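Starting off, we have a lone chain in the form predicted on its own, written out as structure tokens.
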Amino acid sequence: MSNTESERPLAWKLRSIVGEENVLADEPMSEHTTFGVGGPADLFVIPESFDEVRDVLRACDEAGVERFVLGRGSDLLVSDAGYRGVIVALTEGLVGVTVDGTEMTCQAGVDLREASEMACELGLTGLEFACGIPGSVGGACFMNAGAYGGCTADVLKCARVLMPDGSQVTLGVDELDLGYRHSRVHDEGLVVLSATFALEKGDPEKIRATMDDLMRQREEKQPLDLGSAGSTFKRPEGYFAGKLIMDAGLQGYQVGGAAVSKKHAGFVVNLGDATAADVHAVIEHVQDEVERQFGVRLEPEVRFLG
């Protein structure tokens, strides 16, 4: 895209908003997703303020060019052909954190694991569940990220969001419609700019012990040494995705460099040299085979781009 005459003006416009060094052309998305696969994005833009996010998105919309707001890419499968549009990446520019008593406000690009670590160091309890979730704060609000009995909705007080009309508003947790892997942010195309967590005072040593225990459980049960997007499928009502996949005899099923993890059947993993097409083929085969055997169609938790 960025090489065509008609779209060069957009690249120039974006550089005028975020600076020359914060607009990259043909950036490989394999470097920005936890799967470690994906072709190049036409333009990769790094805004460093809320206003820059707004102005970048507006410039893309006015130019009629597709754009995608990226966190840590931990639930994303990008096509081998890449993305014909603009990736607006928040994890390098929007990383500010402020603390007011027991409330911690993190900009959208802050790593959720780092937020959990900071809370621990400050003696604030509530974010322990997030210690191993490889997403961003913005992504956590987008999908109500959770693990081991805790979720974002439990500790979120409010989020600062960019509305479709370009206005910035603060929405309380009760206005965000957070459910299982679901939110108003997702449904209405909002963009999270920051989130405020309402935590409680706690004993740093007990908080650390809880986090260590959760990480131990995660390491024992999940294939953390391989690229993946975490749990590949949402939990179907009345079932567990991993058990269905295992009972279907699909643990270890492989296409190219992608496979159903032998350690946890709920994970599709990159064995080292997978393509996005390999990953997609494994996901589709698992869906088809589980539906054929058990009449349940698994819904991917992974989002597909490009």
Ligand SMILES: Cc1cc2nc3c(=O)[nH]c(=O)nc-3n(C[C@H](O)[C@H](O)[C@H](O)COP(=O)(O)OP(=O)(O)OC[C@H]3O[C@@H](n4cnc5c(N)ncnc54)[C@H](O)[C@@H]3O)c2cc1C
Contents of the next structure:
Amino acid sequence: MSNTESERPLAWKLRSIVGEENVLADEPMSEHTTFGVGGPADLFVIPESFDEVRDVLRACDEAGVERFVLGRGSDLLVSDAGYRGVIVALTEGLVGVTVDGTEMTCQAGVDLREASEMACELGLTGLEFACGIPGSVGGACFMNAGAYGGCTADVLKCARVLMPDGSQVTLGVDELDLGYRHSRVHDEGLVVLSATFALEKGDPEKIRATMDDLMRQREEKQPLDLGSAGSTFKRPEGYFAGKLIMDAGLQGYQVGGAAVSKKHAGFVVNLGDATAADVHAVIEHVQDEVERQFGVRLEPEVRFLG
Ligand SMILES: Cc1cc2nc3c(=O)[nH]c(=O)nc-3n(C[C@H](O)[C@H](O)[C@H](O)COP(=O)(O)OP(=O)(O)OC[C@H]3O[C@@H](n4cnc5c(N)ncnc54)[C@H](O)[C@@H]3O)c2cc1C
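Could you give the coordinates for the form predicted in complex with the ligand, as opposed to the form predicted on its own above?
Next comes the full complex, this chain leading.
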């Protein structure tokens, strides 16, 4: 597919922006998602600066080719057919971190868990909640990622973003409209380039103890040894997705290599050889069956691509 009429000149242009080695053709998305499923992306591009991100997106838009900004792929289900367009991957080239007093600025591709670990080592408190979330800083701003009573909005001071017109601006947390798994980044198609977290001085031992405790809780309750995208469904108002799924008798329900986790009903997992179609089939059956039994239509938290 990378040889289609519109993509041949685009591939050449992208190579001139990010360098030959940073443009991959037919890259398997199963290697870039925590579900471990997904076919090839026509082009997979790795920008290493904010300006490169802008130029890559502009080149795709000018060529009329679809593009998608990828973090750590921990909230994504890519189809078996893959993605007809350009994946703009931020987790390899945009990984710088700077610290100024109690403020930590992370480029969008930084692993949230590493940001949390770094804050702990510096004796800065606030990012403990993120220690087990396997997403990127950009993805966290997109989704307002959160866990165990904390969320991105609680500690985010501002984010440097790329606006749809290609300008780069810094938006304060209040301007980002962060809500439950929702943000202006999502609504307006902004691209997060970096995020500044306003942390506080804390006792490194206490911070570590909190993180250890949260990780223990995750290990106890979540199927971390299997591919997944975390909680597959959003929390429906007034209910818990996992409880509805359990009460519907769906725990362990399996199609091919995908199943509702026996450890945590809110997770659809890849037992090893799942296809995206298997995962889809499980998700749809769960939605239909929970709706049939309880009148609640579960909405996927995981995003579909391709
Ligand atoms: C085992 C496991 C546990 C999890 N636990 C939690 C949890 O406790 N809490 C929680 O909130 N989530 C959890 N998740 C889900 C996931 O880690 C988060 O939603 C995370 O924020 C997704 O980030 P990502 O970088 O992987 O995004 P991706 O999956 O790569 O992308 C998700 C969306 O974000 C967009 N995006 C990514 N980067 C940017 C950027 N720089 N600018 C603009 N848009 C961007 C993408 O275009 C896409 O639409 C879990 C996932 C797993 C696998």
